[in-house]
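Just one chain is shown here, as structure tokens, and it is the form predicted alone.
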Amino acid sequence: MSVILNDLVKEEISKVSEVASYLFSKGWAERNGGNISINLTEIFTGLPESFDEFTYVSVANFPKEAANKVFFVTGTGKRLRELNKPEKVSCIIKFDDSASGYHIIWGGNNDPSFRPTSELISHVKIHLDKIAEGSDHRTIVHTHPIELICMTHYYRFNTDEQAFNFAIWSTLPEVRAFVPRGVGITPYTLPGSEALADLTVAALRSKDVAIWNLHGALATGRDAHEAFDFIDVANKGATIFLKCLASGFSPLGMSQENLDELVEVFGL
């Protein structure tokens, strides 16, 4: 059983799909790799009266505040190249009054093994927070961009983020310019855990993309392609910077005045 989606959501989903396409042909979701979700809570309609036909699944120690929240996640296991059938390989989960389990309302192939991507307490975790402050952003998207995960290989910047920050900023001043917050690291943490979801939390309450140390990135957006814009942009100061290394020479990179520069002409 699946409750009928409403134009917003759907369009929302939709942009997800397109997303999903991008990262599977950067290379950035090999297999399972890479979830995305969205707070639908604010613009899902069509909830039914009763729950007692959805797959209903029990949590331990989520935030309460998720009480009542409606998330489109995408599924532990499920590839991000197939997400051109959302229903198959995500699903709309809804929590419950006290948030002690969800309910399956829509998607998961209709398989009442389906689950959520196993960061779901991440996704839940931040989407709390952007909530709590105010933040138009409803989407997250987690993705493996390979030049950001082989910068945090490289023992200058695997815990410094200032030396990061500059390295990919000096490249291209559109890097600048778009990721104006930069990025937090993370320190390696277990994948799936809170400690990663409380780190990750932390992270982008400063930061446009939050990188998991020798895993991934994260950001949040207003939607899937906000979102995805943020790890994109950054993603291409890591490759040129590398590129350079490559190449056999280091960056010349623009200075620490010419960023400020920027900062200062475009209000960055």
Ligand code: 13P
The other form holds:
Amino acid sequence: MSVILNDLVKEEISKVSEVASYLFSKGWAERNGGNISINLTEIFTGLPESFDEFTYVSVANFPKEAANKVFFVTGTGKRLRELNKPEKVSCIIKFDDSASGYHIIWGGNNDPSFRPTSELISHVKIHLDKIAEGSDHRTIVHTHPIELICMTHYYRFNTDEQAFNFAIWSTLPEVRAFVPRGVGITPYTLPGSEALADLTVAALRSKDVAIWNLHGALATGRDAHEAFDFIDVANKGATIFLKCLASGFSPLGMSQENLDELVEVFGL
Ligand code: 13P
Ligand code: ZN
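Could I have the structure of this protein in the form predicted in complex with the named molecule, to go alongside the form predicted alone above?
Below is the whole assembly, all chains and molecules, this chain first.
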């Protein structure tokens, strides 16, 4: 049993499939690593009159604001590299009117045991916060970018957000320009936990990318490409920084004055 998807919804899902292929080719999506979601509530049409035939999953302590929202979300334990067949490894869920559970109304490989990502609470809380702050970001990408994770293993960058941002911004002007608010670092927190969700929501209020210490990165965007770009550009800075160190020298780095000039001239 499945609903019919309109062209707008299909278009957003096809962007997710494309981005997932980039994540895998970059080595950021090992096995089931990473998860992606889209808030489809405003563009989804054709909800069924009755949900009786669809799998229902109860949840505890989800925010009431999730009621009646419709989300595309990748499945837990599923390979993102198989998102070229989204109906097999992802699903669309619709929360009920008390947010005490949701129905899986599309995808899920028609498998009654299929479940959304274990990071669902993070995805839902971030989507709700983006709506509340009037943002037009409707897509979330969480992935395991090698160099950004590597940076968090270094004691200097594990907690010092300012040092982390200066290190990646000063590697090339584009990082300062296209990750203008920088990255926010959340302390190591249990994957899938509500605590991680809350820390991430807070980080993304002022930063373009949340770095999950010793785990990965997460960003939002108007679509999957934009969310990916934030992480990709930040990871480029981390890669250059680490390659300099691996080559046996400390990066020269653009100066604070160089960075300030970019902010002034380009109005970042
Ligand atoms: P899921 O397979 O549950 O989405 O978990 C992958 C992951 O990256 C957890 O952070
Ligand atoms: Zn992860």
